[in-house]
Structure formats: C-alpha cells, structure tokens
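Shown next as structure tokens: one chain only, the form predicted on its own.
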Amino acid sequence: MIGKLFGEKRLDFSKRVALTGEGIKKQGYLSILQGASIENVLVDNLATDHGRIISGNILNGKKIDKTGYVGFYHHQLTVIPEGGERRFMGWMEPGFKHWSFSHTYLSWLFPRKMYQFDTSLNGGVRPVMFNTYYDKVFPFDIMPVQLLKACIAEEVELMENLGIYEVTEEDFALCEVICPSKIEWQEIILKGLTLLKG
C-alpha cells in the first residue's frame, strides 16, 4: 500500500487472499478490500452451514463469523466444519478415519492417508504431560513444557532462563494442536510475553 502510494500516487486497499479449507467448494485466490465484510465472498461458495470461519490459517488465525473482515496482517481465509459431535465409542473405536499423533488410533498405521480436520478437541482439558511428543514438533531448543509451566507460574527468572525471548506464541501452535492435554499453548505464552514487556 505505501509503495503504491508513493510510486503510483493513489491509495489501494486492495488485498489478495486464499480461499482455504474443507468448508470452502471453490478453493482458490480471491481479491478484496481491506476491511470489507466477507459476506459477499462467502456466497454460495460455503460447502456446509455449520462451519468455523477463520481470518487467517487454523493454527494461528482468529473466528470471525460470516459478516467478519480479514485481518489486516492476514492473507487467508479459512472455513473448517465445526466438530463438537460426540463419537459412538470415544478413544476407545478403531479410529482409522481420525488422525492421532500419539497413536491412540490405529490410522497411524497408514501414513498417507488424507484426513478431514474439524474444530473438535477430541477430549477435555486434562493435567500437563511430561512427554516427548512436544518436542518432536517444536522448532527450537528449548524445553516447551517447563517453558508453559515457567509462563503458568508467572516465575520470570525462570522464563527467561528457559528462552522466553527466543519465541513467539505462534512457535506453539503444533504443540497446542498436538497436546494430549488439550492446554491453549499459544494464550498462556502470549500471557507470558506480555508479563515481560509490563
């Protein structure tokens, strides 16, 4: 926008985003305006009625609902079906059409296969966990659990010892989609971070 501005000496608030998800028939780019509704996009272009709109991506993106506007540092557009369906067995089925990436399921057995993601937690909010799955995804060198643990406390010596700085909360977001405990990674970081600059 500001090198349109001064280059070509006019204003365009026109963006470019991606039509992106399973609740979505036509995938694909689409042109808006920054900060009009996303009413009009959505039209007839919505494969179910119960769907989660997300201006961004599903790991970091936020809800807005049908009348909502794309963020303004986001360029996607993203439509989920809702979950919240509980299942005939719970843990306890076969599960080869659900992904699992602690092998509760036996899907895992076939690693090729395509899954349909939803909004579903599978699960309510446990205790944290020590485990490794964590850091099989996290993309640093740091210890992710007693970081969160660090952040919880609010013990500010210790989150800095652990690499507080080092990170943002969007680093977290494959081990919130991932954690058997179901804990928000992301919000307890962010809450974490904003601790340090107070």
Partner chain sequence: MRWLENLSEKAEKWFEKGKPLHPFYAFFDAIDTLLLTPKETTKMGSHIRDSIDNKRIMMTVIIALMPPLLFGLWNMGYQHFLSLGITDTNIWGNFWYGFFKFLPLVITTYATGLIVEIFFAQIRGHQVAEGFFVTGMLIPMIMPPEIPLWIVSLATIFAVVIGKEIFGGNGFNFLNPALLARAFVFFAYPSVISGEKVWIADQADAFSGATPLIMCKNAAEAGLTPGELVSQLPSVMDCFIGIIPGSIGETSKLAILLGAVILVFTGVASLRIMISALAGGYVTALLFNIFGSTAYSQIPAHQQLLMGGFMFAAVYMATDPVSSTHTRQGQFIYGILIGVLTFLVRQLNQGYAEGLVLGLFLMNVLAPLIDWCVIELNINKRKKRAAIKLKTINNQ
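Return the form predicted together with the partner chain of this protein as a structure block, the form predicted on its own having already been given.
Nothing else is written out below except the one chain.
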C-alpha cells in the first residue's frame, strides 16, 4: 500500500484474500477493499449455514460474524463447519474417521486419508498431564510446558529465563491443537506476554 502510494501516487486499499475451508463452496482468491464487509463475498458461497467464519487461518485466526471484515494483517478467510455434535461413546470408537496426532485412533492406518475438521473441542478440560508430548510439535529450543506453567503462575523472572521474549502466542498453536487436556495455550501465553508489557 505504501509502495503504491509513493510509486504510483495512488492510495490503494485493495488486498488479495484467499477464500479457504470446507464451509465454502467455491474456494479461490478474491480482491477486496481493506475493512470491507464480507457479507457480500460470502453470499451464495457458504456450503453450510452452521459454519464458523474465521479471519485468518484455522490455527490462530479470529472468529468473526457474517457481517464482519477481514483483519488488517490477515490475507485469508476460512469457513469450517461448527462442531458440537455429540457422538455415542466417542472414547471407545475405533476412530477411522477421526484425525489424531497420536496413534490412539485407528486412523493412523491410513496416512493419506483426508479428514473433515470441525470446531469440536473433543474432550473436557483437564490439568496438563502429558508433559513431554508437546515437544514433538514445538520447533524451538524452549520448554513449552514449563513456559506455560510459568505464565499461569505469573512468575515473570522464570518466564523471561525460559525465553518468553522469543515467542508469540501463535508459536504454540500446534501445541494447542494436539493438547489432550484441551488447554487454551495461545490465550495463556498471550496473557503472559501482556503481563510483561505492563
């Protein structure tokens, strides 16, 4: 935008947005104005009435209304089906249909299978128990669980020592996805970062 302002002497507020997700009939790219309402974009293009519209991607995007807008830093608009369907004895199913990072569901037998994702939490919130499980998806040389616990306890010195300055909340998105205890990782880390800002 700034480049165009000085190069072409033109104030251009348009941006290119990717329309993604299972809840959209026709995926693709779209040129919209910054801050424009997405209502017209999505009209006739929603595959489901009961969908969640996300400005950004599924890992760290922001949930918005049908009349909302794509955020300033986002270049993607995602719609996925809203979950909450209750399955009978879900914890005992063989689980061919359910994706899991661990091998606890039999879906590991089909590594190339495509899955339908919705927004179900798939479990109840519990204390963090599987402490070394997250290391597999966390890329940095930082101890994720210990940093999370320091953030919960608001131990500023420990947070600094464990490397809070080197991360943002979205680095923990994958930890949040695979978390068996269904902890809100990004929210907790964000709270910790806000605490440091003062």
